[in-house]
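Below, in structure tokens: the form predicted on its own, a single chain.
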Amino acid sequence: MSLSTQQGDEDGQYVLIAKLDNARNMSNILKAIHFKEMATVFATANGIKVTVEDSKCIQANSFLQAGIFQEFILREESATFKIDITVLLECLNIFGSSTLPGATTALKMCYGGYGSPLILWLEEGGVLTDCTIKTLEPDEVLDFNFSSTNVINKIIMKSECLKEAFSELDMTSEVLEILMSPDKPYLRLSTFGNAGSTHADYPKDSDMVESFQCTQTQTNRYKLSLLKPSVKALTLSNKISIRTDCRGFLSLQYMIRNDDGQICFVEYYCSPDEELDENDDR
């Protein structure tokens, strides 16, 4: 029995049915936000959003648009549940992370509504397996109230140069300081570690900068430990949008192209380190 015929007669009992010809298109995006065990899944007609949070200071969202799926059926206005993302990733990669040409794992994912488990059927090379993952009642997720109308500074860059910068960050520094300005140095990343201060500057006319919209000079510090998980998303991405609002909250939006050339987005929100406001008059 193939995945295409598996459980076809019983599909009517599910609130959510989603099919992918390549499960890696889902697992890669989820890896980009996998820094805590539990995640909240929101399904709407637009697709699936998966949210992971930590310490009420950082939130990561991955977006899988409905158009990425070969089949996407949602029989209610929305469906929300909490799930162990570690277990979900293990199931999605149950056949291993083979990158052999033509070796893809097909996925059918079903959810029966409140209190029901998430059921995955996976098929590779004619071998079919199923996984049943317990779901939990979702917690209320943080609302960072990050509105585009309150954005003061926004820079869109190719991810390439930031990958290098983040790989060279001084991890003995407790914070990463981000300066964004309409004037020089335009964009500066600074750390303050055991070996002293380090700065990386990016001019607005650099080939790496695709869009530069900064209206005022703003300097904010963010706990490096909170931003460290976002490096996973940066590694996978082609472009990054860096935005700050009037409160100093940071939005990092990553554009990720999957194996089939489709575009997915991962977004990290991070609150500023309050100690800067208390100890620094700038």
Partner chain sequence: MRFRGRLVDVACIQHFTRVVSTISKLAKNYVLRITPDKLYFILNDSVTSGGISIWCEMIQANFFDEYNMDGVSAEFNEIYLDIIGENIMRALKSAQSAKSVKVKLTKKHTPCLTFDVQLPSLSVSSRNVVHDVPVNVIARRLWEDYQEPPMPEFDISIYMPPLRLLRNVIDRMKNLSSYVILSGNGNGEMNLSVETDMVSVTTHFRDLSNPTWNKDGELEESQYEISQDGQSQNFVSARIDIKKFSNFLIGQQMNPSKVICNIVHNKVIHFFLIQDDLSLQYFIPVISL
Given for the second form:
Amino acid sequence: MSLSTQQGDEDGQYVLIAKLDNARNMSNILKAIHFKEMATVFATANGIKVTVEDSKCIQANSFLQAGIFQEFILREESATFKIDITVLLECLNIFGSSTLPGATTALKMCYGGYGSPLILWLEEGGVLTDCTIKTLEPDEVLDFNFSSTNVINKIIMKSECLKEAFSELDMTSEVLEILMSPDKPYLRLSTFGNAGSTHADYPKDSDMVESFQCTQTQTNRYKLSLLKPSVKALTLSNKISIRTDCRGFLSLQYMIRNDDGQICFVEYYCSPDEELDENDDR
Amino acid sequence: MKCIIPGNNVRVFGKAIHCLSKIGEDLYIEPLENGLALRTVNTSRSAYACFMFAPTFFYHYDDGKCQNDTQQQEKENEDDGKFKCKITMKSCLSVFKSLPTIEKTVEKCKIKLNFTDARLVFTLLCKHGITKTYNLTFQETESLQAVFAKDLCPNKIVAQSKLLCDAVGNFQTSQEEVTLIVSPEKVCLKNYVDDEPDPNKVMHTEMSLLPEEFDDYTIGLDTEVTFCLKELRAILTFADACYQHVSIFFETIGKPIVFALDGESVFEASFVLATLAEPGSTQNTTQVQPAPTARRTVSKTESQKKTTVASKKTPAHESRSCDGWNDRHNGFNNTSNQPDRPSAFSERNSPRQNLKMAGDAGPSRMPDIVARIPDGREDDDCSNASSESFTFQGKIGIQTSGNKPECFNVQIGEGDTSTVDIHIPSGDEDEFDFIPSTPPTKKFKSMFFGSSQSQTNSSQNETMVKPTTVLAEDTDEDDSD
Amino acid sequence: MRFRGRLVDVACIQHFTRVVSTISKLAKNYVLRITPDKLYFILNDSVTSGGISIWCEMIQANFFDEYNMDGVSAEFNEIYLDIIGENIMRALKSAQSAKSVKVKLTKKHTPCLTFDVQLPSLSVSSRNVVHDVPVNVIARRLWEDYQEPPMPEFDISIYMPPLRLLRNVIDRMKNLSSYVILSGNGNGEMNLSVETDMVSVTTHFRDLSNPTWNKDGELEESQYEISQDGQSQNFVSARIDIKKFSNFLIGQQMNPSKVICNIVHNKVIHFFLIQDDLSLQYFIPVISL
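Let's compare: the form predicted on its own is above, so bring in the form predicted together with the partner chain.
Once more the chain from above appears, this time first in line as the rest of the complex follows.
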């Protein structure tokens, strides 16, 4: 029984139908933002955006553009709902999360509109799994109002060099301080924990840095516990772009290449730690 | 102080830190003229470890005597000593957290004392121009040193680390203590089974090896010693990662066992573990010495030399050279017969005078390591410990005499004669986080502090020493067959 | 009472270890029954086992090179021992690259199963590790508690799909719920299903086959014939503890040739794992809603 033949007639009832030959192309992107249990799904003709937020300070978005799906049909202008992303990921990985070459899980995803559950059909090696996941009333998603025109500093670099730095961050530090500057040390990540302070410096001429556009020296602090989960996105991505705007808001954008060579983006927004704000002259 | 470690040695250094972190909670750092010493002792003071990195280990090694840094120099001159500090293992581990990453990316590691900000700074210079700086807080301290003499031990085994790893792998990871039983014919390792809960419900494991498996096997005294397996595993993990062979020096029940690693003259490591003061084996113990003065001497050959080395005045030969040990016909007694042997201890005659051997007194409850506080007069007889220093006496025979502590000397490095003593800065108990409220459940008494964990008094004559009247054999659990 | 056996072939030692490892994952303590031809691992369905029963029999000759035993008496030439799986596993862990392993019943402070492992070594002679595993000898009068459970009157009998496939799915389902509903029919179809407030997930396995059992409760090779009347399409199901089921799937490491699942609707599931020289039966009771 293959996905394409089943329930062809019933598809008419769905507002959203999406098919993927390789479910991993979706599950990996969602893993990159999985730091809370609930997520808001927002579907438009362009594709699907999934958002996770915490403490009104940090927001992560995954973009699955329509082009990565083998089939993408949306019968309304948009559809949005809240869903348990932990459960969604378990379902997408129902046949195991190992990355064996050749063993791919095919996915068909359907949503019947407001109040309906999200239905998944997954198939691998002739075995079929169907999942029905309850959807909830979507929450208002924050708008961080981050605009490219307000960007003060921007650095694009390869993700691999930041991976260990992020994985090994001293969690006894409340904050992660990010310094970006046209002068030395150019890019510095610092923590202030029980053992003392730690700095990781990345010079602008390092071969890991692809683009360096810093106009002003800025030092901002962010709650480490909120930013730490972004290491998942870092691990999956090839490149990262780090930007700060005049308010000290941080935008991290991750370029992830999937099994089929397609590029997807994940972004994290984080507002600076309040304590420091008080000292700013604004 | 400032030193720079080249990329390929950073891995070894990192592994040493990981090894030390499994033993103690604080890392004592002391730059000496002949190298950088990293030491630790466990909270119950029953295990001590010391890594010594020679100047050749580094690209650049400056123990602080350099003229350039005048401000630091002045401070150090004031103290009449070099910079010594301790940092928490946790903070040091944060620098060397991921060894595989370090191996791949670190090109150099700099360690520098930032005197003005009171930080010990570790800087990792990595590929791609990336720099990682760790400014660690430290506490100034006196040096932590242990006094022990491996060359006085009648028993010595040298084995490939792989052999020991295989042997130890037969015991479950939760096994806490293991008993090593030696005789000229064979070696056994057994899991040590506590009296409670129920020894009958516990699995017993015993491994036997033949002497041929070892690179060197000299048994001057049939014995069994019980010590902590967890620490041995940490030692072997390090040794195996660096393809070392391990030299083991020990004597008998209650006396410490020393594991030594030799990193081809760029570094050395010594680990001193206390051994249980009562027989742990359920088998017949072969070594117990009932008679205070007689000592059984069964060596691989038939050396029937005199029992005590106690009274000898001649220093032992260099522990580094294996010559004396290889000379199996004489066992360790040989040392006393060869006063003309070059000795690292020639300058240290005096401490040796008080040496006593296992047979000199009845078995006692405490392992014997003497902690000696260098009070500036290194050559002094350790029985002359001043009021600033105190000496812990291990068991053996000490109870009876009470004021004749044993002193062991160990040398670090080729021809090095500096005594490595357990140095407890006197009068400053706050510095030590011993745990007075948790008496040891086992019979491992502190090697350094004696029977009580609370070492509130620094008087040397204080008894950590409980008088004991028990003769070891009577407490033997009866053997099963 | 006497027991002495020796395994010399590395393949036999590893295979024996896998069997013990599988049983030890299913139950912490169990009974080893020693008879002249076979070894049995038994767990009876007591409250402490959560209603689980295990019956595993192995042909000793396929594992042991030497095997001698004397039971409690001539008439009852068997030995029953109460053992802790974890301990046996530790002993066998040493033996994975051994030259030979001797197992014998000994009396140290307490009755023990002693494993004497000869290991290869660098020198001419061997290294030797001896593990004394304490055991309890079970008295003759209690033996009737450890009899083979009868084959249940099942509603459905079906060959299971490859256990590793099941394992992947169950590993994920474990994160969603504590119970799983296993159902099967006479048409070679089996479903695994979990259901919570938030989600329901069902995995469908098709094209399996159904075994035939004869009147004596033995397996036959031909088609399952009993229900020809279209009822074979009906599913029979049982709701069981997912963790206990997951433990059973570890049996995949024994490379079974057949695994049969017999379901008594809403009562019990009986798994029958068959391999060349051994069989393992595992009974899981149903958890009612």
